[in-house]
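Heads up, the chain below is alone and in the form predicted alone; it's given as structure tokens.
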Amino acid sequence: MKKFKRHNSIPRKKTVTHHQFLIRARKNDMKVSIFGNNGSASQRVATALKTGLTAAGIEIDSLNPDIVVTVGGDGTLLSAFHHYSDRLDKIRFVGIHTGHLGFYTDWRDYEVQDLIDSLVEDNGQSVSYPLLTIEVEYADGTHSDQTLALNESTIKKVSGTMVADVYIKGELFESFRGDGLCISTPTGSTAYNKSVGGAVINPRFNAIQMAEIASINNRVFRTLGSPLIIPADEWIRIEPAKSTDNVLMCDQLSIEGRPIKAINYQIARQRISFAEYRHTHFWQRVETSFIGRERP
């Protein structure tokens, strides 16, 4: 954890000339992708950002970027994450939000020039978060699928009660009956996981969480009824009693209409990295998003 240094006075910000701006940008040799949504506000900000980056001598490259700047909200950032999921070891993300405060987005739409200044001064600083790896096995014998999730994955029935055996590290833990199960990352613990009663986990913990969605508990059927925190060297396997009529969600992506034999979940080897220009502390994000108290 970084310690904050106490300063007796506030240093004056140095004025950077346009010539110095271009020299630093070329020295960094940075390539930036602008990933926005179709909203008018996001399109306006994306256009201003592109103009400013070009003037600063920073190359726009959507195929092989070093930094991906998303313009929109958390949904836009999730889309960008999946779009560039095969390049996570080579890129960092930065988010500009154009509506309500986003959990992953540190910059406001009126701070485009400040972000450009930070990109020009970039020295590779970053913070990384854990991801969830998901392997889906199919009952028809076809090849399994693998994907990543930044927030969570859920498994539910199209209709009726879902029945599934839950294994932890290869051993049967419980037979679940209810609406479904949600497996989330630490950063995703503040999303759907929180709404179904899961715990909020600091992303410094390299762990995943399983939360039950409306489980059935009576004299006949029993589940733990509490969220589970699983460390990095363990894994979760869910085997639905019926392979059909299941809906599997991985962030915004879904698998429907295919017979699911089992889903395996574990902390991924890959991590997502964000450019740490002024990356907001996790608990400050939580407080701002869910409590919103007025600061003195």
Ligand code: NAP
Contents of the next structure:
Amino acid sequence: MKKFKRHNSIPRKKTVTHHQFLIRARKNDMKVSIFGNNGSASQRVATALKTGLTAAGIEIDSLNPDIVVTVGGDGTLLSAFHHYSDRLDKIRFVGIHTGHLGFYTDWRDYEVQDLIDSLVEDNGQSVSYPLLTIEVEYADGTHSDQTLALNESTIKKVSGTMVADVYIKGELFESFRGDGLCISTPTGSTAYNKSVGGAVINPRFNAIQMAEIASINNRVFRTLGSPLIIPADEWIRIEPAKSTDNVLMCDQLSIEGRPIKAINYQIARQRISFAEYRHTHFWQRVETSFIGRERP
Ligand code: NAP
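Shown: the form predicted alone; wanted: the form predicted in complex with this ligand:
Then the entire complex follows, led off by the chain already shown.
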């Protein structure tokens, strides 16, 4: 069987002197925010990173950063994404993982100095991925501002089964009955979506996916019964049968619990950008995370 070529070992850059660091950092005039979680490992790495960046002449600025370095896991990067979601056009993200490699985290905690070298030599290289917009229409006639999700949005019911009509591009598609529905981005396809049987999608596709969470399929209730993927010029509308008692999630955040009339989902105009100092093949990342077979 053909194996994916491994190229997670990038060539190490030449060591530069402290003086060269300062000149390059000033030339770049880059501002960096360090966004960590409360774990002791994350705080230790964040402190080392801050010391190293300051020594390299890079300004730490959590209000108006050019680059946000997260220290933790994919969950930490999700939190940083929501923290800076109104500045996505100005920011690139970089993730350091304090455990295993993640889906949004390309750097390991013992590679802090390599990352500082890359930041000093930064020339704006980036890669961007699609996001999901969520717009909620409430039963009282008001509607929410558009909210962005990096992984997914789920709609479920607190107790009992959720009944909802699903429209695609304005046409009634199916009437769902079951635990809930999960609408995800390509980068979120390896998260909740995968746990409910959704397909893993390469994030180069500009698409969103809807996966069912335990749908009831019998002679009375009938849904497609498989995940579906729609392109950027289509949208999904979900109208829950009862406006109360629904739980609407956007990544790890719950959206205000007012009675909901409908939720509209589409690919967002905005995208998330990452500083691409190294490239990990998407399918290699998937294989390492979920299969991880022993190699001879
Ligand atoms: P959490 O419950 O503490 O952790 C969820 C797990 O999902 C963590 O192991 C996290 O990785 C991983 N993860 C997050 N984004 C991922 C991605 N894009 N691809 C693969 N794995 C990913 O919650 P959290 O850390 O705040 O993350 C919130 C996310 O949890 C939600 O967006 C949802 O996708 C996921 N979730 C999954 C289920 C499920 O699978 N049944 C249920 C609820 C929520 P790290 O360890 O690197 O942080």
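Note that the rigid core is defined as the largest set of C-alphas that superpose within 1.5 Å between two forms. Numbering follows the first chain given and starts at 1. Computed from a predicted structure; not experimentally measured.
Large Cα shift (2 Å or above) at Glu234 between the two forms, core-fitted:
After core superposition, the C-alpha of Glu234 moves less than 2 Å between the two forms.
Given a core-based superposition, decide whether the C-alpha of Ala268 shifts by 2 Å or more between the two forms.
Ala268: C-alpha displaced by less than 2 Å between the two forms.
Compare the position of the CA of Val247 between the two forms after a rigid core fit and state whether the shift reaches 2 Å.
No: Val247 shifts by under 2 Å between the two forms.
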